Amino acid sequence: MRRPIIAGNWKMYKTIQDAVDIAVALKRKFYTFSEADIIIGPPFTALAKVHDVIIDSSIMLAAQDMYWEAEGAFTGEISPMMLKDAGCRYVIIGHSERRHIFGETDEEVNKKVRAVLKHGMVPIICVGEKLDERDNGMMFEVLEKQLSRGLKDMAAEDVMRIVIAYEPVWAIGTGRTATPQQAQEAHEFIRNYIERLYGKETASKIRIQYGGSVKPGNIAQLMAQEDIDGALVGGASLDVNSFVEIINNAVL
């Protein structure tokens, strides 16, 4: 059986000292835990500070995006390197907010994996499809484009050292929500994908998480689905009390 893995992605919020109490809360309820995986992305200012106070917790820290080149005159990017001596462990490759907002591409994506495994971390790579996509019926289209060519010259080894999410773009922020039973059907397309380019057994452990507006009332419902290994939680990860409830519901 797969191991359920709840991130939280904090996106352009809080700063070192909102990512600070916010950490010390989360560390106070998940001091020790061994039903899931719990992972928090602060902003790149936070991620030092929030570190030492979880470094001797069950939860691990994510960084929310990164440059593929160790070092160089890459101004304003973030290496490999900075982000595993600031203590991360896991770092989200290609959110839709990177692909939309600031025009990053599947070649990029894959760019960024290959640093991320590189240097001995976990990357989680998003993918997900548009409105317009998903009302014209190209979300089985645009879900194997993202990831033929994320994952692109990847050998099965490294593919089951990654985790997926699937976060439907239209589903966020639209007035529309995704069904558990179509976040399953995307979830298991995934998964099948994954199987006929690298077999059944990384198929079998590859973990796949959802993200787009999860909540408190609806994370029971997404992870009771067959290929449904965990959340990408957005906002609700933002508030303490919400997150927890989150991780605790998603393990019942």
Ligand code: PEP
Contents of the next structure:
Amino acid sequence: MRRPIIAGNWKMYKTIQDAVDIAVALKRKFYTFSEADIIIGPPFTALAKVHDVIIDSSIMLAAQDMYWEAEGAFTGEISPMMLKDAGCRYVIIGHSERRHIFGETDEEVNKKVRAVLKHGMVPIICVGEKLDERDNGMMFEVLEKQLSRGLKDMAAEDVMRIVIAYEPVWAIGTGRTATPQQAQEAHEFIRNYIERLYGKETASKIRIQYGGSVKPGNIAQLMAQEDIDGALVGGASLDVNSFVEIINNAVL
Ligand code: PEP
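Coords for the form predicted in complex with this ligand, given the form predicted alone:
Starting with the chain above, the whole complex follows.
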């Protein structure tokens, strides 16, 4: 049985004070919560302060990106050591906004994923096809390419620890959610791919989140699908009430 995992990606939103206020409100609701892993991903500037708030609760901290080197002359970048120091347990890697706005490649994703694991954190690796790729029947090919390159040279015991987020690009921030059946089809493909490469045990343990316009009203149907283990939530995680409702509805 895989433990549900609901993560909020706050993207480039929220001042430090706003982020702290949300964390305080979430902590009141989920101080102890045994039914799912709850993760919040504030912007870098707010990580340490948010960590101070949630440190003694069941809520865990994620960063939204990371460079792969531990330290050095890499102006503007942030390292795994720094994120660990700020209290992060998870790091989102290869989000579609990073891939498509900032040109991040699968090879860079692979370096980042390895560095996250090396420093004892858990990568949430985002994969997903664009609308034209889906329309041209290339969805499975795109997913397989992102997975094979992103997970290159990794052992089954490492792959078992990671989280994969299936996020169809056409559903992110658009209000257009994949139907539960469309999402399940992609998740099943991903799990079968993991089984083919890393064996049955790894495939049965790895958690696969769905992301793309998840809301309080659609999370339960998504979670009812066999291969959907949680959600990576963008817009709806910026509002305390909707994120709380999503978490509660996810574990109904
Ligand atoms: C995301 O940012 O990962 C995401 C899925 O965004 P949204 O929920 O707003 O579509």
